[in-house]
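The form predicted alone is given below as one chain in structure tokens.
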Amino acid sequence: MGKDKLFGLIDLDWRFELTKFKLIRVLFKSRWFPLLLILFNLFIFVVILLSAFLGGYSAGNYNFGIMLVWILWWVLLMLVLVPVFSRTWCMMCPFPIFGDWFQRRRLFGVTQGKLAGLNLKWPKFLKNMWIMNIGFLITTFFSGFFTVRPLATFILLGGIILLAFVLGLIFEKRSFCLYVCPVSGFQGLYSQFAASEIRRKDPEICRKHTLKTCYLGNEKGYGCPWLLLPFSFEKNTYCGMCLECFKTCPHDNMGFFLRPPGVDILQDTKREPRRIDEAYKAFIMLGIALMFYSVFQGPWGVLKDMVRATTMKGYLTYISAHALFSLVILPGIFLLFSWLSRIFSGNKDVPLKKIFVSFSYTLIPLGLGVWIGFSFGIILPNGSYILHIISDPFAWGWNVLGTANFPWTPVFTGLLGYLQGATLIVFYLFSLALGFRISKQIYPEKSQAQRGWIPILVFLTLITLIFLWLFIG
């Protein structure tokens, strides 16, 4: 990337290693970390599942499970964990713990030799995001139930945990996390914009270390559970940040770095190319965000009735429109603008598919900005409910922390639209700054890149204006 700078200010080559501090490095190399975080989150999710089951069909805003999952956890993911710390939720996620426990035959320590279970390889034609894409889209069809009916949340989370365990019995390592988990897909996509990364420090050290214990494992840790090559990967997309590579590297050559946001978006190599399944994840996430805002934060009561299945006809209409928009209409419109890009560039030798897929990565910053704005619209009006439910998680009349009677208190709702709009504009600018660099990667001549960029610029601006209208009015 040379001395290329975003906005003329941000050096894309800048890195700051957090693991140069001894305390952090010792922590990352310990087998207790992130195990203790996983066990803590497992405890929290047990309480979530119990409260969701006991809550049955009660009001969602007074249920521990719904408030913790759909308010606190989701907001933390979108506001902090993914944009700043990449896939750190995967590091501490309790969903695969039972599959890992079965495979390794222990929670703490290292099992040498072959892992338990069938250890089948995941089918090659499914080594992509398509199952996660469709699975996540389908779960959003039932969002009107998950967010208001505790039992629906219990069924969803319980089903994910059970599926993770069953697939752990059959397939090798973290195949569930890589190819099935509905939460994994959007984390992988948006982590390309994250302001942190795990990477090797000195490629020459890795080249000379022929044993490749970061991939194969040794007595101090397991070979990469995510089936990556820690000594060579360049994108966050499929790194679950499990920290096994820190434990198994005998040369302390793995590092956790802060970096400029969006660096991975500019990566397009033979080993880690831009892919159409990732492109569709970007469209699906943007389409879901538009639908969700319209339904849950917009003023249209008829949409709320449709998503909550007041009538079966309305509900089926919502599902059909939702799927059609995310899978066909939005990608179709973008395909048209991609075709216009090729026409404007004057270079008809560049494949339309390459233009379509490559420019779709400009939707990563914009989409993340939209979801951050949407998350503000969740936490600011509803965050005070959390103070109530943490004192009385099972709605049994407890007052553990003395906050059970804390009243509903919306915060900064008068400024909400402007906060959402300002956030969106910042991420829109990142989409433009990174997008023009993508255009220069697609087209061999600068003049072609400039002309070919114009239709994509128009598309991104139109999408931004639509969301600004929704946010601010």
Second form
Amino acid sequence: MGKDKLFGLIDLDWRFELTKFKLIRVLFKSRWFPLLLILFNLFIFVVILLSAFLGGYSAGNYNFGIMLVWILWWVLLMLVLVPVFSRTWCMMCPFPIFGDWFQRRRLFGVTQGKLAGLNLKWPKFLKNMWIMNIGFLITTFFSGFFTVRPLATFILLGGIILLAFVLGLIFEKRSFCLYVCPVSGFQGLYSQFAASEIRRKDPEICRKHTLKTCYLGNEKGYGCPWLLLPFSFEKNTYCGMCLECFKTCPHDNMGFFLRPPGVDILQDTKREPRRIDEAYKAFIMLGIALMFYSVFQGPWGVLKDMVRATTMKGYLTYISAHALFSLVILPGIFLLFSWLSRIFSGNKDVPLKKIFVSFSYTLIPLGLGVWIGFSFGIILPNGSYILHIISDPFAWGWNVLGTANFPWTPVFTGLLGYLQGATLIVFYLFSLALGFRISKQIYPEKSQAQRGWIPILVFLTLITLIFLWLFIG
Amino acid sequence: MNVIFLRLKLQICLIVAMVLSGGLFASYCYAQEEKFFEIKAKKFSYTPHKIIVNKGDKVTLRLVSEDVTHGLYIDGYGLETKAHPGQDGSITFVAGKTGKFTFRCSVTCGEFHPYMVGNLIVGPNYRFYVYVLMILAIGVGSGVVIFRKSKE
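What I would like now is the form predicted in complex with the partner chain, since the data block earlier showed the form predicted alone; can you produce it?
Whole complex next, starting from this chain.
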């Protein structure tokens, strides 16, 4: 039997180990890494918080905090970090550093024995994405404030950092990152598409290594702070890339690999099954993308007034419609197409829930593509503001880099439509290519998988066309 | 397999060629006109928010501010004008490029300023039609490939 190749070109089992290069391997095993990156980002976030607190110009486009978080960081996250390097933001995120510091009682080096704090286990019924799903959705209710009002950004970021610390005092390790952080959920979802992964190299070595230092820790590093089993996990979703397993493995058996994009989407094992909370994350992210594009990049003034809460009635209508669309209407329509899939397949024995949940993973590539298209629409027209704010971060009249008076300059906005259309097509292709493979996993017979795939193919095509219309129609 | 792919490619090329030539023909059918629009700018939207013209039209946009100073910059055309309250701005240009172009406020006018946008649509919107056809062709093509594979 031939190898399964994506688009007939890329072997799905293809991997290229980046940690075979000594420089990268040494870096990953050093305790200074990613700590230095975290400390650098901590410094940047201190400036972000200060500038957001101090306010500066009334308009957010001349505020360091707003521009760095909602323009630069968001775009980097969606354009590069998540699609290519998985959860590298989590690797360098400064939010949980105070909780880590408290638990470990030190910033550098390794604390042996029990960590400080209550170290409670996270409640079992909350060990899923639901808090992150709802938390992120609620956060977007206030996007008309966070993305334009410096103080609102200060409150949001300050609140997240404080919550991360408080939960670090109460719950074990990175429970906050795993189950609460609003940024974590969508990164986890879309990192399944990422073109890189951290995995163990040789399973046989792990099998023989009974100490499992990657999970328990040793003098070189901590047991997995994300509570994973590094010797066996097979999806990027919950790996925060903290690199502790590289440090604790005595056999150098952890690797950082390049891989074909999207292979995690095809993983559905007993230990890491497809789940409805992750499925809902895909719907929520798609729903938010539709709302955000309509409000922030669409021409409809009435929507902007609603999001800005110029009237309470308008604002409540917006958040109700937004929540209803993401939580009920979009999943409801998808459920209908899933039901049609079962009808078309002719196999009534496959549970509808399985069809619904499994096929929802086809929205991961398409959703990511939509967000990338949205991000082009943020950075190309607004990127030049960054030159201003890095030269005068507190709006105190500084001109540190000599770019404080750089005028607003849209860059390649004439190509925006081409870029957005092309991005949609590329990610639509990935959704189709991976989607039919999911269909073959759902239905036992190939003919059933073929017929059952048709309604989902139609759904994905319709969604792609809707976003294409929004972008360039 | 190669024959199937070749046929598919040929079919897709034919569809795209038909649409492109149809669009080209359609663009000659449009009479080139002079068109005038008065756009009212008020925090943080334009009225009308959508301007539809045809390729080759001579378009004049008058920008009227109803509150603070606003600007209007047209993506793709790189044209800009500004309007202060009581002092209108104006742009005249020939709509030589087709497609959907965002026009956006170019003067910081308040907290929602980066989101103050409108759309200029210069028909026929080939770019949109071609992308629609590509998506449909990919969708149908992938379905055909999936079903033909099992017959072989």
